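Read the single chain below, which is given as structure tokens and is the form predicted together with its partner chain.
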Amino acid sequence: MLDSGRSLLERRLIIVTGKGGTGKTTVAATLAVASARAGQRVLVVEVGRDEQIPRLFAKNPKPVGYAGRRVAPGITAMRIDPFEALSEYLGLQIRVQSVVDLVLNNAAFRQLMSATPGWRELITLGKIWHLERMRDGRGRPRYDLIVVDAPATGHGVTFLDAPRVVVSAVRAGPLRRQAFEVETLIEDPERCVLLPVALAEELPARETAELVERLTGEVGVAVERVIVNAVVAEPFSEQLADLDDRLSRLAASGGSVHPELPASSTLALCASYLKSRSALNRHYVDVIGRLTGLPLTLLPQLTNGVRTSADLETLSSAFFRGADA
């Protein structure tokens, strides 16, 4: 049986990461759809400047913002803005709104914050920690699963590193204590798992292997599988394996065999291109598996890209199947 990675959905928190361009965001959205299909209440969180996930569920969606908004049955989307998270945090710490406003509106304070490293990551993770603890009226978790679309790789490690840095740089006090609690959540393999997204190409394959090594070594977060995204399927059945050669031979005689069809040379080029791409992908799927030593879930390349919730349905079906693309 193909290994589908369904067990990922049993965690409380999945942090999706990967190099820019690997399609992390669509994978995060796919997991949210898969989770909702499994009957869970899922929250999908973005941390960047713009809201890309809501756009996959609707055309011209209303902003979901820091409060979050339902984008599909069972799916809530949210974008965490560090300053809003800071405001909420200070409110919880100080409890006097006028003092919170005084601090947040203080020009020197804002200046200091805009240049201070690490706090954005920390406060964002702190908010996620807080969301994980939220309970509904019956004492059940408010969200069964939280999926985070984390910043791209280099930044991704810094992102998860923030609590550890604070714990080691700050000697005592509430900040250190809270950073410690966030670190505990991230490093608890029962609750949290990190999910790297790779492409089956040379550079992303190597970088994914390096990322897995750093994450399990330095950060101490659980990584149990890798998603290989946008895998181009083998274009021909085994019986037609030499179709590209046949087309090339046909092309040598020139022209097109029928007025409805493009030139045979064009057909030959398209065939050999797709065949090489798919062979290249297959090769790097093996490389990723070998270098990381982790099970892989393959998601197929969709011809027209991932743009609508129907595309997400297709991908989430592939996720459940374990998609041997």
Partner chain sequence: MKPADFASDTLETRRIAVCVGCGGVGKTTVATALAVEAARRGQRSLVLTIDPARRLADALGIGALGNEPKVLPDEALNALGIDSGGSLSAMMLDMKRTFDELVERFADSAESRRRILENPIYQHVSDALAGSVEYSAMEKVFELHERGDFDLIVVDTPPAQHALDFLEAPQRLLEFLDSSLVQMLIHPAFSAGRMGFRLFQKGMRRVLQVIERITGIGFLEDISEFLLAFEGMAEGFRERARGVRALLAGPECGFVLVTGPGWESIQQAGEFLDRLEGFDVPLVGVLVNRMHVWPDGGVPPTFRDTNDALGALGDALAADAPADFPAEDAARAALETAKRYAAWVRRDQNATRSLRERTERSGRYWGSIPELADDVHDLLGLSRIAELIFDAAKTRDPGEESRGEV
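Can you return the structure of this protein in the form predicted on its own rather than the form predicted together with its partner chain?
Shown below: the chain alone.
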């Protein structure tokens, strides 16, 4: 796990996706923390309507917007708005920003674009491609690693497949060249890798397996492992592995654990629940591994969830010391 996990940070681009609610945004932020701890300059990109990443680093943060800003040492965050990306792209092509603004501020044009499929995905990925190519004054990449918090599973394939569709449909011109460059980046396993995020539950397990199959078969993006998030740990130590049985026997005999504690029957039910929940989690971890055929990286469930940057540090450490399932 250690070597495989750290090799992720040697890529130029990591695209994180997964079913809604699996914690893919948290995983993206965790990777950013790990990258920064390794001395890299990392950019975290969000493509949704709401900014989630800054809230993981500070309470009541100021928006990062399209321009982006530093949210932690070594970590910059930004949100790509498709219309802002389109404005930037057209400005580079036409070189007269006033004309671009006139067109993009036209209500009819915006309505037409909103109804046009695929352009949002393509222009967003084009901006990510542009960010990957940016260099500093010394000719080095401006960012050592770019982590993209991609759309959820339902839209993830469409998002990543847009360049291939354009290359297939458009025979010549700047649009095809741009789409081809983006497609080349996404399909280069040395530069780009996709990380599906799942929970150890039935529906996320099956959706993750379907996502991996479609991405590797239709899009051609490298998928090396699956991140299984919020895995419930074994509730009892090895010496107390049968604690639920002990409590059940104690309850049956009418005994109590301690006068100030709940009744032994209540404690027995709680212990049984914790043990069965952990066992169910482990079952679906095995299911995900079997259905995808990929190594798994397990991230623990944090008791109070992920609320601060310190929680991200905890997950970052767990990311690299966890064993493959």
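Residue numbers count along the first chain shown, from 1. In this text, rigid core is short for the largest set of C-alphas that superpose within 1.5 Å between two forms. Model, not experiment: these values are computed from the prediction.
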property: Rigid core superposed: Arg249 CA moves 2 Å or more between the two forms; result: yes
